[in-house]
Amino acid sequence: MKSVDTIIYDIKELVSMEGPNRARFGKEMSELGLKHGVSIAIHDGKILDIAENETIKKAYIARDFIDASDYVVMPGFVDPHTHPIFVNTRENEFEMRIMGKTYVEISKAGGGILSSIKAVREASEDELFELAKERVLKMIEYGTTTIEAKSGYGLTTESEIKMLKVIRRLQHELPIDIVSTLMGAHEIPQEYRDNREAYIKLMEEEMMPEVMRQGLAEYVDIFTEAHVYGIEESRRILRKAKELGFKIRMHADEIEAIGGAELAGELGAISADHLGACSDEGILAMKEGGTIATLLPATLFSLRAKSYARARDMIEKQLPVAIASDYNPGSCNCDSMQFVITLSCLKMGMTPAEAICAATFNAACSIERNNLIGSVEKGKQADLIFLKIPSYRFIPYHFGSNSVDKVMKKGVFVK
């Protein structure tokens, strides 16, 4: 018998997500690889084996045994779009939206992203770290074991690097994997409002090269929208990012269909996010360009949107779909992927199975970590969540509280 660290035995329902090791699309998104009454052997933080209870019992001896007969066990949630590094919350803007102001109106009046910049620039790295640490720990409590985190609330080379260093510290000090993204093109800072070209040159000639030199980010992202960065500006900045060695992501067509999704497909962006107003042409361009559509229904919910991203059309047109929280201080102060799954079902017409695929395996694909996470398969990290619920369908059905009872990261319980 082989010695292992942990055996999880007699699992009531295992959502394995086993299948092709690429972003799932169409009917594949409904195939969860369900197993019942099986066991998992874990060693050195990875899944060594998955088999029938008796098979595991005869083959392995473990230091720890975990009875999962009351649990749905599944991959930890992967949240591939977050903005957790900030100082002040913006609940005043939430109230303004309730009173009838739109996101764009608030932004043009100096609110929105611009209102977060001053405090971030003035805060120390330690202050930002301590604030972000509490937020990320809360996300772990809700079952998220991997996130993508963006800068974008500094908009100077110095402050963007400060934010990215905070993200690196969070990765090193907390039990979660974090993928880092530079988002200097989140807005045009106030001091450059009369000289956009100077700020774009700053990003091209100083900010992006220095971040690459220090190895602080894997991706560059940009807010492509009529009131922020237009298509030609976005094309220019993203091309430069690729020249410097970054991979690219996009905030695209959140409010208006200005061609952001089409640009994402043209440039081969790994992910195009938001897509609340995406056109048919945009869906086709992303499919042809190998871009994953990462949808953020909690943002549109918070903005009181009348319509949502066209998840059903995207799935039926064979475009891979992921979902994310967009956790941020302004438009979406949501840290629960469970609630995002609920909204994906209720507001975008996704089935529970499709939404779970989008929140686990496809989300892992959207940050290019599907070789390590996103499914419960041999050789992958033992990033697991345990839910004391009847079945996976209960996740979107029961909303407003936390159904995650235990969280395991790399074979160790962190909740």
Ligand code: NIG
Given for the second form:
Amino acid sequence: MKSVDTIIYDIKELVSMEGPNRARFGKEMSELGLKHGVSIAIHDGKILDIAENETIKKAYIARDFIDASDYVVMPGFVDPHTHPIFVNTRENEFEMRIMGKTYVEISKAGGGILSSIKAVREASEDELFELAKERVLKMIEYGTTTIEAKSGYGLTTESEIKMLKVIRRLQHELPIDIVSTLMGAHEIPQEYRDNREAYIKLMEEEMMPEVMRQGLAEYVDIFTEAHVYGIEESRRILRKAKELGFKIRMHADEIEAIGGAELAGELGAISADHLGACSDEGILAMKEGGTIATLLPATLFSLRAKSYARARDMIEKQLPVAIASDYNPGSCNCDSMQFVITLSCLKMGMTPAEAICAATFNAACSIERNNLIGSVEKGKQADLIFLKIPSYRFIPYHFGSNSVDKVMKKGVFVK
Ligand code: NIG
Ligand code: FE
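What does the same protein look like in the form predicted in complex with ligand NIG, given that the last one was the form predicted on its own?
Below, the chain from earlier opens the complete complex, with every other chain and molecule after it.
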């Protein structure tokens, strides 16, 4: 008998997500690798074995035994698109949208991203850390065990670096994995409104090289949209990012189809996100470029959009789909992947199984962590969530409250 840290036994329903180690597409997105009445042996934060209850019982002795006969157990949610570093919330804009203003109108009138900049520039790293910490702890409560987090509310080299250092500190101090993205191209700062070229040069010649030198971000992201960065500017900035050694992701075709998805495919972006207005050509280009479509239905919900990203067409055209919260102070103050799963079903017609694949394994692929997380398979990190519900189908069906009872990160219960 081998001794291990933990055995989780008699699992009512295990959503294993086992399958090929690459983003799942088409019909694969419906295959959750369900298992019933099995046990998992965990050691050193990793999944050592998964087998029938009797087999595990005979092979291992554990320090902790956890009875999971009442639980659905599944991989922790992976949220591959968040903006959790900010100071002030913007519920005033929420109210303005209710009164009929659009996101773009509010942005053009000086609200939007720009209204988050001043406070972030003035805040100390410690202040930003304390604020973000509370938010990230809440995400963990809701079952998220890995996130991607972006800078983008500073828009100077110094303040973007400050945000990225906060992200690094969150990764070190909280029981969550965080993948870091530089988003200096989230907006054009006010002081460069009449000289966009100078800000783009600053990103190219100072901000991106310095962030790379300090090893503070893995990806560069950009807000490619008619009122922010157009296609030519985006191509230029992202090419430079690649040249410097960053991998790229994009906010593409959220509101208008200006060719953002096509550009993502052309440049081999790892992920193109939003895609509320993405064209057929865009879907094709992403598929050809190996780009994952990361859809953010909670944002369009919060913007009161009439239509959503065409998840069904994407799945039918064999394009891998992931989903994320887009948690941010403006367009989407949502920290719950459970709610995002519900919206993916109700607003984009994804089945519960497809939405769960998109929120776990494909989300892990969207941030290139599928070797480590996103499924419950031998050798993977023991990032697991426990839900006292009848089956996985209950997750989207029951919304507005938290169905996650326990959260395990690298083999340790953190909720
Ligand atoms: O993903 N689209 C760009 N960025 C965010 C909005 C951020 C904000 O409004 O502060 C988003 O929706
Ligand atoms: Fe975003």
